[in-house]
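One chain is shown next in structure tokens, namely the form predicted on its own.
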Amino acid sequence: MEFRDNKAIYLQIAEYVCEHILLGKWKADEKVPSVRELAVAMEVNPNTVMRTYELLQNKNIINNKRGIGFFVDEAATANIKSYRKQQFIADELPVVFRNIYLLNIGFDELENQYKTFVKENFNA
């Protein structure tokens, strides 16, 4: 994995594991891979991926079953939409708003744009 200079490491970790699970590469109650074989994929520290699953446990995504492994959360994919909703808000948003009033962007336009993307990239 190709690594952004802009945020932390274990932040893009985090992020990798949440699309897994949102893509439904890993489902709800399934085992997710051990804090080893996370490193020696991501060729990070073992701590560093160690702070992405404490993370995620405080976001209620995966759970640690002692001694057997971390698994994925039963409402693994609503507190991603919302912990991803919450950090777009906070962080995106304000970069994008910033931008529409920079660019004089209309509502209409946005609006048009939106529904385009949208139809390019979900419709069949």
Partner chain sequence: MIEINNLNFGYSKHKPLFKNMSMRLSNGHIYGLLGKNGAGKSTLLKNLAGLVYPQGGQLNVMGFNPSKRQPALLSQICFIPEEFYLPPVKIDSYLKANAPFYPNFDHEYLATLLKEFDIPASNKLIDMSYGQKKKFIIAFGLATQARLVIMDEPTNGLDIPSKAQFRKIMASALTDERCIIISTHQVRDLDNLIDTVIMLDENDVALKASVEEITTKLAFKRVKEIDESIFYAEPSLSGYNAVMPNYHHEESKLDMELLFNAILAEKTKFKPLFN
Contents of the next structure:
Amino acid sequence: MEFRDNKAIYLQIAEYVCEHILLGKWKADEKVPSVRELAVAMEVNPNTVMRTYELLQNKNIINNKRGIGFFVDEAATANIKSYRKQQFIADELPVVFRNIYLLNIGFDELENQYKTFVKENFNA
Amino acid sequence: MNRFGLLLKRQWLEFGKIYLMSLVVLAGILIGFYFFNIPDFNRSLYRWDDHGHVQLGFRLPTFMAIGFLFITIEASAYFSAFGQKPKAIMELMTPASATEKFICAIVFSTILSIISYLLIFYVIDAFFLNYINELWHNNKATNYNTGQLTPVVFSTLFDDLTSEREFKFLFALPFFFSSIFLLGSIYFNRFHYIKTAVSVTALFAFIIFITIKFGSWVTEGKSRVNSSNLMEKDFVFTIFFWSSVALSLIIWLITYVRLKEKEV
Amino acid sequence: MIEINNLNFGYSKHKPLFKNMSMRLSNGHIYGLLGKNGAGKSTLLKNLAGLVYPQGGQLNVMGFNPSKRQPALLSQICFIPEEFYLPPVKIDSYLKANAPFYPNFDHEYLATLLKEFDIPASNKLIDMSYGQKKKFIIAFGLATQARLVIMDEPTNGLDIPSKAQFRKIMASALTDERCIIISTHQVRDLDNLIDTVIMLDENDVALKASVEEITTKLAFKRVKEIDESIFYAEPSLSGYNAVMPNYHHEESKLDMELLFNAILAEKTKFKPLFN
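Switching conditions: you have the form predicted on its own, so give me the form predicted in complex with its partner chain.
Next comes the full complex, and the chain you just saw is listed first.
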């Protein structure tokens, strides 16, 4: 996996895991790769993956069955969404807001843009 | 002990091929020497020994000269790996104690090379003797010791080595020279053989010079008493023998310490 | 695992390399040893392996003094030097000669590693390229199951696919019982593998901190302009790559090369943060 420059590796791995769960590649109650397996796949230090798994555990996205390994939590999808929402609001929204403010973009215009975007990309 | 066995095996697997090759070279050189020294039957100058055998004039000098070269070259090659950092690291990191590595060095560089030299020399010599004794077996010549016409039978290597009673005092010398060149091989990082040879020659020259100076100073103004007393002669030779033994042991000890303290 | 107390060492009297250096290393980590040329990275590793002897201070490696070169310790150390030597024999006979010295040697694991590294087990060591030989001694060293793994510039001479294989292998080689120390110039090859950075400078340890600790205390960012809060910055395509104290609890990615240059340039600014 190609890591980006700007974000801690353990968070990038967390995103990777969440992505797999959201896309349904790893399903609820299924085992996720062990710390070592994922470390080998990502070519990173196992301690880094351990940190990722601890974070995901805290967010109730995966859970640890003692002696067996880590499993996808039943409510993983919902928890990922709320975790991501949190992150989006904390990290990315301020940048967007800043640009909206600087470029003087009105909320009406924003709403229209948003609706077109959804229509084009998700046919909703 | 088990580990020492492993170490012997490791060193053999690593250096055995080169070692065997050196034995082949040695055998080749010896065969060459013998080949060019097949005695001419018509030459009537035989050297008779006390047992009524004819001595091969070239044998002892060849035995000693090539023996010296072979034993010292083998000894000076053993620790040559320590002169190159990458090799030295591999040797030092091998999980065996310095004592084991040292004894292994003695086994390969000294004991094995002396034994294999004796063996190879003896075998080649024996074949050769067989051949020329067969060739000469109907011929007789006058033994100047007895004045009688005697069948020409050549002496063996063993006969030659025991022909002079003083020879037995020299038997520690191969160990002595081997120990010097083994030390040289761990002491110097490159050109072990030349450097050891030069420094040993220089050291001996210095010691001989000092001895002569000291001797002439001690004996100044005194007259020489001729003594052919065997006891006295033996005493000097015994001192010579034991000091060569003691020196070999001391040099081995220095080599051991050197090995223990080797850094790369 | 390793305790270094007041280590003093120098190749000559006038030029000490380490002055009263102290450090503790524990198992379960991959330590990245960084430093300028001549800062003493290789020398520190040699001290730990007992290849050179300290001139002062104590070394304790798994309860042993490495200077004594006891076989029990040597069989627990895997030392991969930058320049190495392999005898001109087949892999098979190399193993016969050397593997039995390691009581826990794992032949199956070795076979897996060689497969991963694309080295046929029937190869003769002399016919292999430098990179293949290097991969072989790394595989052999790891298969000894030594608890202390010391590697001096292991990625030197490895091609790009081999570097990736190397990272995978090292990621799988780290266990809770093992301590891995890797010295390197090519930080980019290994930066995701290292969990604790050790930087040598001016006869001592200039920094020893886990990646987590570093990124908690420092932020690595691209900025448009330099201001006073920034410890150190290097110009880049779009502004500057900067190191600054992590006031806003940002979770940035450690840029080891930047950190390295920053500490060399602004040692005093970092000192109070890491102690």
